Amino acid sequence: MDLLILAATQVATPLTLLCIVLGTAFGVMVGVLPGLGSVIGLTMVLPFTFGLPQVPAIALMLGVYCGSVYGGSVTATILNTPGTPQSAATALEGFPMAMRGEASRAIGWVTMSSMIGGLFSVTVLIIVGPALAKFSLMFTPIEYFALGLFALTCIAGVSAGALAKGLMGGALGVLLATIGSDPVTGALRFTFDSFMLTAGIGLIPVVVGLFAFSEMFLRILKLDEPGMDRTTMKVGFSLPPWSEWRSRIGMLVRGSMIGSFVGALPGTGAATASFIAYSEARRTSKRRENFGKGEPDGIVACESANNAVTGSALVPTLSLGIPGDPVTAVMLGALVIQGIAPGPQLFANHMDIVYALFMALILVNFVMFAVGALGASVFTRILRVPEPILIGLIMIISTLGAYGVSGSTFDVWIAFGAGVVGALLRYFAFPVAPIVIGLVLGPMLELSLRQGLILTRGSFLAFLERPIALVLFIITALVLLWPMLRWLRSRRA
């Protein structure tokens, strides 16, 4: 009890509360701008933490982290331009919902689901953090390969009606992920003697190109065509009634659990969790026929999952000192700078800091909800900008976002090239989300498969001897066979 009181007094200081509010608001702004993302946002505020006490510095970083994950879903919903890779899956249902005149309701679904997913992950962090960290240590490359293989099944979910095209897109994404240096031997592959390709194809430039640039290119072609008057389209903040939430509680909990589990595994991330949750929602929803047309089930699943990652990703970082992704790696560096050494001794020697972090994370999620609700009028002003000016602004901001990842003009060319390819694919009804899925999961799949084969001396059958991997393989097989089994059952009936 004394530790809780001490932690509460540390969080309740004016400086800490100010850091929470400013950090969350800045994070939402960073997430809204296409191409920036959590890592860049945290890097931008990192110098400001040097002169702050421990708790306010941690609160500032947590605010930027959570706010940026949520902010990317805002533009994904109203402009079909994901601000971050984590929000790419949200655009699949959020944007169609906005286009049929329910943008305010879509923002309500996004904001509430994000807050609940974030709070759920904090609960997981508080209750089962150390236990979940120990469980994550049981994951060898074999288990990571099985998890990545299961995650690939979501390609089928986002390619309904065009499965062959979706599989081709997923294969293209995995192929793009192999460009650069070999993760095991270091040999260069598919670089065509270009020094710029030795580092591979960046995820953010491709996401910016496939979604933001391709959307703008297609809009340029349709400027002279009659369509929805976006200047009269209003975006407010409208919470769906309890009657609509009641039937989606299971979807909300399932998405939060997926995000909490995936986030605790080093090297996965919110984008993976979001696509897995979307695939599960599409498979299990009673309203699966509405997917792709603006179904709230998909929004709830994606947003609860990608925001649940924010808390659970701190599990290996705090308990083991292992950063789960580039975002937590930056936060790990900030903790070390503040004189806090993450690892098993953190829970023994600095429990007051740990409890203060928990409380700050809870407050960040409530502030994030308030920023989303109060910022709805700002989103409306964005939509009232004339279409040609809006296209130009998004193109400029997206270009800066693609350039800001590594400060390389080559990434800008990658983004433009991905935009042209994405526009052509979308014109011919090819889904572009599978390309992102393949690019996200490709590196993990390749590295874990090759490391697993090294561990088993080239025997893939030995993968089935690992209980966790075997369970994941069985679940993957059931997901793939379920449509066929359902069809057979309907024919027998």
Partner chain sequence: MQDNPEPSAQAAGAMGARWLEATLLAGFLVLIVAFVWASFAEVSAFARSGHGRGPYFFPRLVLGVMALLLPFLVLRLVRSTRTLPERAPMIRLGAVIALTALYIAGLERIGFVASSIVYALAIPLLLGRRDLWLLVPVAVVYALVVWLLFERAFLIILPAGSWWS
Contents of the next structure:
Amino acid sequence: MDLLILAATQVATPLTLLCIVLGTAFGVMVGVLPGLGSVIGLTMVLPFTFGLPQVPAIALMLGVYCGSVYGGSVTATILNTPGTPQSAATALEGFPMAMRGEASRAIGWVTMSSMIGGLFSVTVLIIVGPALAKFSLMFTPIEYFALGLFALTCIAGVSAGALAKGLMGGALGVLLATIGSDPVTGALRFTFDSFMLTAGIGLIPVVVGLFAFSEMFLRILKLDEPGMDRTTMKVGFSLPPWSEWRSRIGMLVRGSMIGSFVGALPGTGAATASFIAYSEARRTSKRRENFGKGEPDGIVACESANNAVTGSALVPTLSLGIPGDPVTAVMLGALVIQGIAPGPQLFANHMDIVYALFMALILVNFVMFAVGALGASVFTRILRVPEPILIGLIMIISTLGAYGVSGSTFDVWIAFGAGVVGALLRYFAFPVAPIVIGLVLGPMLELSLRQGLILTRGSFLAFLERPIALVLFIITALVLLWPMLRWLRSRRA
Amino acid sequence: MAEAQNRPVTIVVPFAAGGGTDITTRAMQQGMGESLGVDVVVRNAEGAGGTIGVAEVARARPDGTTVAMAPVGPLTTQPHMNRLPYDIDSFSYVCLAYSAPTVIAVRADSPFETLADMVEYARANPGELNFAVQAIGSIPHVAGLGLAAAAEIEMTYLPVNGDGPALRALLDGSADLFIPHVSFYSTNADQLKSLALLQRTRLDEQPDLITAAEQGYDLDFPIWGGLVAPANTPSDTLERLETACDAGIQSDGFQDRMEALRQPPAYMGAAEFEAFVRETYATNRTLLEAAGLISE
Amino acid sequence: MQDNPEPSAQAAGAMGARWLEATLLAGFLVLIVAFVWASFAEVSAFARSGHGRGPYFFPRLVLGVMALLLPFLVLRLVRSTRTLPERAPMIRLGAVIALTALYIAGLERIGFVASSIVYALAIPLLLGRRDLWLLVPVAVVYALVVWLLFERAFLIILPAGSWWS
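Show the form predicted in complex with the partner chain, please, because up to now only the form predicted on its own has appeared in this conversation.
Up next: the whole complex, starting with the chain shown before.
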């Protein structure tokens, strides 16, 4: 109890509160810009944390972290230009909703679900953090492979009606991810004698190209079509009423749980969580047939999931010292330089720091909501900019998103190529989200499969001897068979 | 050239943000900037074992505005393994900014207490020990090869993707040992146990870490990195950078942060650094060749 | 695009669309062949040993899946009812894509600010806006604000261009 009070006094200082507000606002801003995500945002504030005491430094980083995850979804919703893979799934429902003229409502769903997902995962972190970390250690490469296979099934969820095309896209993504140096042998493969390709194809440039560039290209084709009158579009922020929430509590809880679980496994991440949550929602929702046309169920599932990753990704980072993704790696670096060593002893000896972190994280989620609600009137007004002008401006900022990651023009060309190919694919009704799923999951799948083979000394059968992996394999098989079972049942009826 | 002196200096870090190289560079940033009188900007250009970022600097204009924090791997091991658009002659050397030994680490509850325990087990069970390797051809990997050669043991190499995943592989039981940087080891010391410090003498800061040399194996594998500028950078510009590097390392901010990271300080001037790089380059070639990592 | 006035033009559009989609699928085929070909590259002795399989084990699995899927897509193609967009928007799209390529090439040569002003001005002109009194200030202010934001606030150094030095 004393520790709680001590932590509270550390958080309730003007400096810490300022850090929370500024960090969150800055994070949302960085997230909104296509291509710039959490990592860039965090590295930008990293030098400032050097000069700050421990708790304000942590608060600043947490604000940027959570804010940037949320911010990406705002752009995905308003412009259909998700700059980071984690908000790609949100665009699938958020953007059609905004196009119906309900941008303010769509942002309302996004913001509320984000906050609840975030708070849910803080609760998870507080209650079962160290235990969850222990559980995550039951996942060896073999379990990761099984989980990766299961996650791949969400390709089917995001490509309804065009399954073969979706699968082709997914395979393309996995294939593109193998370009560069092989993680197991270090050999260079598929570089076609280009040195720049030895680093592989960057995920962010491809996402910027596939979504932002191709979206702008395709809009040019539709300029002459009678669209909706932009001056009547609702701008601002509007919270959905309770009557609409009530039936979606299940979605919200499930999304938050998926996000919290996936986040706690190092090396999976927010993109995987939101895609799994989306396809789960699509499979189980009563409003299944509205999906793809702006169904709030989809927004609620994705947003609660990707924001729930923020808290739970800190579980392995703090209690084991294992950052799960590039984002938590930067957070960990900042903590270590503050003299805070992660690991079990952090929870044993420095509970005041841990409590302060929890409190800051809770506050960050509320501030995020406020920033979103206030910012929405600015963001949604982007929709009123005349299309011919908007296209040029979005292209410029997206170009910088692709450039900013590593400051290389090569990445911009990758984005350009992905943009042209993406526009062509989308014109012929190839869903592009599976390409991103493939790119995200491919490296994890390959590495875990081959690590698993090394551990079992080359035996595939030994994969089935691991109980958790076996359960995941069975679930994967059931999910794949589900549509067939449903079809059989409907025939019998 | 006068104009270039007022432009910000970009330090390209060829590894991801948040890692040891990145944090060390960012810790120097302010001190260097004050000495140079311009902004110093850190940019992460990761990929292909660090060679992408280092290659970018090899190709940059030699006006002192673009330098790399070049780590040991991209400078002295990668050029042997892959065809790269640079070699050790592509650079003007500025300074060595950090260098710290590696340790052979096992889980805290591991049955092995000394290097001898582990070697004995490995000899009795060839290939049974799983050795988590952060990246193929990296110094930890080369150090493992050195250990296997010196102790005449066989290990199974389990490639993982960096220090964090290597730690996870140890904790989840997939791997039995890995070779981290001493700073990473100290940060996670409550979950790990060091069998040997891979340096000839003990560390002043952490005298309890027993060296491999004391246990009969002459293994010395530091992880280091330093600033390099493109070849043909004018000598007065290089001198300014070298002075700034020294100032960055001497600054209180840097020293404090290295203490927080438990990273022992190190510094070499331009001439010494260049000689050191060339020597290590030659030694690592021998090790990699013996392991079959050089194809030709 | 669907309610094209002339039936013959519509038929031509459908034909063109089918050809374009066929080209896309041919692109997949070329990609698969190129990657399969590249997967026979020589690898080091280290990469051949061990239980982790070689570097091409996994990519070949993926290539196999792609090769299996391709015939399905070809079958679908026959039943495709897509049509090409009309001529005018197609030309505009081609122009915007070309302009974007020029813009990216221009970044390194004349720098971010100059090329962005030109690009932000050229796109709306190309898409039919003629109100220069609005377009010019928007392009100039936008480019400068973005430049300031990145270069001064984010400390992300943007291309300055080799032309000026």
